[in-house]
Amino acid sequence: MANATGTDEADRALKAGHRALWAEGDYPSVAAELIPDLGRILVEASGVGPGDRVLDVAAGTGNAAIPAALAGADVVAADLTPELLATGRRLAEERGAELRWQEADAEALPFDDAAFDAVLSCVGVMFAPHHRAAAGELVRVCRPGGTIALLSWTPEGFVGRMLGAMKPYAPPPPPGAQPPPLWGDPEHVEALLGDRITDVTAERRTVVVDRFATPEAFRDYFKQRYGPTIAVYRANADDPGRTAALDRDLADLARRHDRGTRAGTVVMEWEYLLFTARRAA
C-alpha cells in the first residue's frame, strides 16, 4: 500500500506541475496568434457534423472544440488546465459556439466508455506524459466504429526540434515519461493503438508562420508565452552561462528554419502528424 500511495502522490505532484506550466505564459495567444487553423483542419479531417457526440481531450483554448461546435456537434472540450478552459468559455461566447468545458486529465477521462462518436486532440493529448495511458483512454471513451483524429508536432519538424533543443536545459523527466513529439511519429501512434482501431490513415502536413521579425524575436515570443520555454529558462535562472546558450540555440534554430525570401520577416513551416483511425467494432 506504501509504495501504491507513494505512486499516487506523484502522479498527482506531476500533474500538478503540468497544469501550473499551461497556465504560466499566454498560451492562448499562442494558439491564436500562430496556429488558429489548425483545429479547424482536424475537425474537418475527422468528418465532424451534426448531432455527433465529440470530446476534445486535451482542448487547451478550445481550437479544435469551438470548430467542432460551430459544425453542429455536441461538444465536451476537456483539459487539465482551468485557466485554459476558462478563455475557451470566452472565446466560444464571442464565436457563437455552445460546448461543455470541463477539467479532466487525459490520463484518467472522467467520461464513460464508449460515450463519444469522435474524439479528438489538436496538438493536446500528446504533452500527457504516459502515452500509453492517454491513448488507451482515447479508445475507452470513443464508440466502436467511432473516429479518433489526432493532430501532433512531429520529432522531425520544427516544434519537435524546439523542444529538443531545451531538453538539455531542462530538469530531467519523471520516471515513465515520454517525450511529446512521438505522437507525431505514425508507428509510435498505431503502436499505441494497436489492434483496437481500423482505417488508419497518417499524413504530414505544415502550417506556415511568419509572424515573427528576426529569430530573436521568435525566442522572446516563446519566452515570455509559451510554458514549457517559460519552465525551461526558469530552471537555469541562476546560470547567466547556460541561459545566454539557450539563447543562442533557440534563435539559431529558427535562423537554420528560415525559408523567408524578404528582409524583416522569419517564414518557417511547422511540420505536423494529421492521424485518424476508427475504432475497431
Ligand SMILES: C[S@@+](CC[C@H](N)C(=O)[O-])C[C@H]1O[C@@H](n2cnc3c(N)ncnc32)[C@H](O)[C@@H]1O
Second form
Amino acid sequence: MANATGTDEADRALKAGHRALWAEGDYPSVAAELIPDLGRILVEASGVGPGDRVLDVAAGTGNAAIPAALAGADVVAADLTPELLATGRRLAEERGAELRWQEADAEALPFDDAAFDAVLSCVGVMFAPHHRAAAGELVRVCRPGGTIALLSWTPEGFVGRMLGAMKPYAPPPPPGAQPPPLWGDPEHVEALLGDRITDVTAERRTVVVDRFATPEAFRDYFKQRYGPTIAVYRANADDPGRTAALDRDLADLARRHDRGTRAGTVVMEWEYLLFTARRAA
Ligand SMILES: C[S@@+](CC[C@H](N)C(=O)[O-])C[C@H]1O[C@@H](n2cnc3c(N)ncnc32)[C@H](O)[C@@H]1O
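Now that we've seen the form predicted on its own, could you pull up the form predicted in complex with this ligand?
Full assembly next; the chain just shown is listed first.
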C-alpha cells in the first residue's frame, strides 16, 4: 500500500533501519557530554512553563523534554528509538522530572490534532527523512496559537559539514529523503510550514565543543558512539582505502574548525538555528 512517504512496507523498513542506527554506539553520552545545554536553551526560547502541554519530537534521552518537565510543563517525550527513551526515563528519575515517554515516528505522530500548547524538537525532527510529512505533523498536533520551537544544525555549521563529509561514503539515500541540515536553513523551514505559522523568529547561534585533545580524538569518539558515523564506517568496512580517506576527512574537518585558542585542545563552535513560531489560528 502507498502513503505520502512511499509504500508502507518500504517506510517501515526505512524507519526500522533508522531505529537501529540511533540505538547503536552511545548516543546518550554524546548528548550528555557535547550538547547538554541545547535542550534547556530550546525550552527557554519556547517560553513553556507550568501546566503547558508540551511535546518533544525525536526527544532521544530527553535533552529538551526533561528541562521542560522541570519547568513545570506536562511533557510527552516521543522518539523512534525505544533504547534512547529507556535511558531518558532513568535520567529523568535521577533528576526528579516526571513526564511520559512514547515511541513515535515524527512523520506519523500518534497524537490528536491540537493536543499540545508547544511542540519542540532539539536536533531531532531534522533526522526524519521526509521533511514535508514531519513538518505537517508538527503543525497538526500544535494547537492554534501554540508554539513550535526547533533547534537544528545548520548546513554551513560543523555538524552540517560533518554530515556532508560522510555523504560520499554512504549508500544513496532512499527516494524522497531530504538532507537533515536543511532544517537549519530558515527559508526551508518557513517554506515547509508555510502560512500555517506566524510570529517567526530565527537566530543562528553556536555551541562551543572543547572536549577533544586532537582532531583524531574527535573522529574516534564519533566513530565509536554516533550511530550515523558508525553506519558509514560499516558501509566501507571492506575497503581500507575508503576507510582511511574517511578517517582523514573527518579529522581534517575538525582541524579546520579548531579556533586554535587553547594548546592541547580542539576548540570548535558548532552552529545551529534556533527557530520559533506560533501556529496560525
Ligand atoms: C541527534 S538525536 C537528538 C536527540 C535529542 N533531541 C537530543 O537533543 O539529544 C536524533 C534523534 O532523532 C530520532 N529520530 C530519528 N528519526 C526519527 C523519526 N522518524 N521519528 C522520531 N524520531 C526520530 C533518533 O532516534 C534520535 O533520538
